[in-house]
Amino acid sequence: MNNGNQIRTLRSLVNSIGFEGHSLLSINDLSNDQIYGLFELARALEPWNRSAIPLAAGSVMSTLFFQPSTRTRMSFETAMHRLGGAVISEANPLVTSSAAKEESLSDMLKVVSKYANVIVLRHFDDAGAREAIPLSEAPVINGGLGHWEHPTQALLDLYTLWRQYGRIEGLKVCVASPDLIEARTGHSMAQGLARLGAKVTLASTSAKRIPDEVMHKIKAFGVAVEESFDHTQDSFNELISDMHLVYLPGCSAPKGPEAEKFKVLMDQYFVRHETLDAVREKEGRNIYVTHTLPRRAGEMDLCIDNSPSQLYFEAIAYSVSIRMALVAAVLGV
């Protein structure tokens, strides 16, 4: 297929998604058909993960990150460059932008949307951000808002799972963290999994269970969802022995005197390499493990990095093509 035919095919996939001009704040801003449409488009775009195809030539993305980021910001910027577009970035706006002069987020978005065709925003105040975003004249993609949601991280992890199994429906997935209150990716991922028919288990401490607001949304999808609390390391590894995927969303570990207490809790949710090996030997199947990264020392057995169970570094490559797909759909190339 020549380049012109490839571009026409990709544009037809973009048009079928029907998301042009829309902002993406929550995973629930997408229908199931749109999610699967993005998956198909991302798979078609994978050959250009390391090169470029000029679908977004002439378009500009602005990345506004009020919190640190490596993977989310760089993969979005890479995706835009691969699509032939340009990027203007603020990686530390509280210091280097007019936010340092107390410019409001709403004014910043009004201004930046005059420059950019699409904005990717990460912000510590999800309520304030959600209030300001409708004032932007350009579509805004949530790159992580407070402790609320991180839909594109969930989207890339769902896509990675789909590429591994060819389906989401019926898979058993454990979303695990001592603290599921502040695990914004866990919120988005749990809802996305439920939406697409996975059997979801939420493992956490009872004091830090997933927020009621998120649980109500999950249950509204009418699928099997369970909560499992206050594990020992033995009981947690027994729990995950029945899973297809263990999903570690990470969380904002406390600092100071509370940090040591939290490390003790983290140890109870430690994924043992031996657990995965035992299932592989006994049942001939892999339990996959993914982590949203960055991870902390002691959070998981690093031997998993070089095992068949590792999906977290695989997801990094997939993150470029799925974000290429999302940006192309938002721009309506």
Given for the second form:
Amino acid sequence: MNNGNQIRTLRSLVNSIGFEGHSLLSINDLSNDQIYGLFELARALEPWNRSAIPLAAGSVMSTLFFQPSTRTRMSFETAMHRLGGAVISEANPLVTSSAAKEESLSDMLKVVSKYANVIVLRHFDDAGAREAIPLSEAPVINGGLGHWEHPTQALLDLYTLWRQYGRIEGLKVCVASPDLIEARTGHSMAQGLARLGAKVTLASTSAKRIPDEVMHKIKAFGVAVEESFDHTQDSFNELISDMHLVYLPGCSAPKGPEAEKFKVLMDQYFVRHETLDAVREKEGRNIYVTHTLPRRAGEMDLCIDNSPSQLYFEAIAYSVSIRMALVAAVLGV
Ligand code: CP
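Can you switch from the form predicted alone and show the form predicted in complex with phosphoric acid mono(formamide)ester (CP) instead?
Shown next: the complete complex, the earlier chain at its head.
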């Protein structure tokens, strides 16, 4: 296919998604058809995720990150550069922007949206951010809001899973963390998986089970979802032996005196590489493991890094393609 035809095909995929001008705050802002449309577009864009295709030439993305980030900010910025657009970034706005002079987030969004065609926002205060976002003149993409949702991490993990299996429906996935209250990625992923027909098991401590608000939404999709509480490391590894994917969303680890207690809990959700190897040897099937990263020392078995189960570094490359697809769909190139 020549370049003109390739661009026409990509434009037609973008238009068929029908998401131009929309903000993405929750994974539920996308219909299932739109999620699959983004997957198809992302796959079509994969050949350019190390080069460039000028679908967004002339557009500007602003990345406003009020919390630290390596992957989300850099992969969005990479995606915009690969699409031929420009990026204006605040990686530490509480120090380097007028937020340091107590400018409100709503004023900041009103101003920045006069410059940028799309804004990617990470903020510690999800309620405040959700109140301010409607005042932006440009669409806003949630790059992680408080403990609420991180929809594009879920989108990239769903896309990675779809690229491995060619489907999401019917896959058994365990979303596991000692604390599913503060795991914003876990909230988005559990809802995305359920929406697309996966069989979801939520493993956590009973004290920090997934919030009722998220559980109600999952159940409203009319799918089977199970909760599984208070595991030992042995019982957790038995549980995951039956899965296609173990999803480790990470969470905010407490600091100070609570940190040691939390490490003991984290140890109960430790995926042993021996568990994965045994299933591979006995049943001839692979259990994938993905962690949204960053990970802490002792949180997972590093032997998995060099095994067929490792999906977390594979997801990094896919993250550029799916974020290219999302940005193109929002800009409506
Ligand atoms: N997974 C994720 O959100 O990573 P960053 O915090 O580095 O963006």
